[in-house]
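Just one chain follows, in the form predicted alone, and it is written as structure tokens.
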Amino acid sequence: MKKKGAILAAVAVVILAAVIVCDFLFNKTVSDTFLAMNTTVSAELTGLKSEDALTQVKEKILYLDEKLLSRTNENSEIYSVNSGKTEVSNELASLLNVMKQLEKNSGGAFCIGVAQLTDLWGIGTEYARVPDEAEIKAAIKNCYDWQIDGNTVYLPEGVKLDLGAVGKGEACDHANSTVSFKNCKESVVAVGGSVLLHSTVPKALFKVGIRDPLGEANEYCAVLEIGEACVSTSGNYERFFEDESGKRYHHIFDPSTGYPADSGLMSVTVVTQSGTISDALSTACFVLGIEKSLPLLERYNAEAVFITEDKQIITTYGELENETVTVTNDIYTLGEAK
């Protein structure tokens, strides 16, 4: 009996050790920080295959940056398109179709045919300036006229494509595909102003800080508590310059006027299930303003948090279970979009 009891005890110890090891492996967390898309990318993944997933996430984001979306890298597909190439890969064609549809659905508030306008203003470079009216009109003249038909891209004379407004969100979507395939238990991947929140835990909630447009980069004015999603923020504090009179010009342009958008907003945060869509919508909604954004957000099943120039935080979140917006800086007041 003693021998049998000893064997059972030993088996129990082995089983317990195996459970502990498995629990450790399934909850193993790895992280990395690297540069891509002119910003800092940070990733923290938890799961049995988290190391492999992290390696693939990094590879995919660098691929997107260097081989597909960058309009300044000679090895990227968009660079080739802007240089005269007309036939594109299925991957880029699919993305361009989504962009054209967003352009239509936003009434032109979102447009990727504005690379020449971006270059003209030079915001974020040492050559930033206020162009004259004739230059601006010439830059936006045909910005909506680019087309995608199958795998063929048609660019009017003088028009070049700029995917900077969706690249970071697209990176989040690629990361999401990887961590889902690798069965990661929990993943947070931040690519500049776009963040992927992924979890296999039912009803898991994440807390996301919303940057204070009037504060420093690490200061928040609100906290958003949400489930699995992609979150993207566009704000007038990201890149800007001031002219000799002290007037500020930011980098989010209204394609219909060629000037920085003037919608009474300082930032827009959009939450939806697609990183690409959330990134594009944050730009479109910044241009449109609160009232005109609401039908567009509804069309894409998205929620948003707007921060206005008069220090209001306006949210489309109503009485949604467990999903809340909490103001953390008392110079702002919280309201609900109607």
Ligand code: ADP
Second form
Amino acid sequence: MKKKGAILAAVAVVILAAVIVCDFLFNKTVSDTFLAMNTTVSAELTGLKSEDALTQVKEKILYLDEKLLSRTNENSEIYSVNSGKTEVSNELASLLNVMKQLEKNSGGAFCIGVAQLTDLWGIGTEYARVPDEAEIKAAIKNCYDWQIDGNTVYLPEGVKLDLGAVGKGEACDHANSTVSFKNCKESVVAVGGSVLLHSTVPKALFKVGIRDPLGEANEYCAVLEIGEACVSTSGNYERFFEDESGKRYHHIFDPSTGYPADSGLMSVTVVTQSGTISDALSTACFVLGIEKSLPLLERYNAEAVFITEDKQIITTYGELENETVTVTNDIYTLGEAK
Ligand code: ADP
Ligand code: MG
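Could you output the structure for the form predicted in complex with adenosine-5'-diphosphate (ADP), given that the previous block was the form predicted alone?
In what comes next, the whole complex appears, and the chain from above leads the way.
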């Protein structure tokens, strides 16, 4: 009897050890922080082969930045396009098609032909200034007239492309495209203001803080509780300068006027399944303001949280959905977009 008991105990120990090893392998969490796309990328991945997934995520994001989207890196495709190259890869052609569609669907609030305007204002650089009216007019002239036809890009004289409004979201999509990443049980990848939330657990919910536009970088004013998605925020606090009178000029432009967008918002957070679309829509909605954003959001099956200059947090999330928005700073009041 004693011998049988000893064998059972030994078997139990072996099973326990196996469970601990399996748990360690299947739930291994790895994380990293690095610089890309002029911002900080942080990734935390949990699951089997999470280390491989992290390596791939990093490679994909750095590749995207250096070889495709960076406007300042001479080795990137967009740099070549802005320098006169007309034939582009399938990868860039398909992104440019999505950009043209967004330009049309947003009524021109979103336009990647604004590189000259971005450079003219220089917001976020030491050369930031308020240009004069004639310079602004010249910089936005023909900005909507760039074209993509198959793999051929056409840029009118003086127009250059700036993918700054979608690069971070596109990076999230690239991270999400690897098999080892998809196999991870739970992952969060934050590329500046775009955050990718992934889980293999059905109906898993994540909590995401929305930055307080009036607070410091680490201060939140609301918490979103949502499922797997990509969340992008555009705000007037990200890059700006103030003139002598204290007037703030930020980096999101209304391409129809050439001036920083002035639609009564301090930030817009957009939630949808595609990183590229959530990033582009956060920029577009910031330009459009709440009312004009609603049909655009609906078209892309996206939800949004707007923070207005008069301290309201307006959400498209309805009361009955399990996904919620909670205000955590009581200087703000919560409202629903009508
Ligand atoms: P961030 O880069 O801070 O995450 P956004 O995603 O809103 O913010 O992108 C802002 C950047 O997009 C600007 O720095 C500029 O390069 C570019 N941009 C500015 N206005 C527009 C616009 N109306 N449409 C498309 N791109 C824009
Ligand atoms: Mg954006």
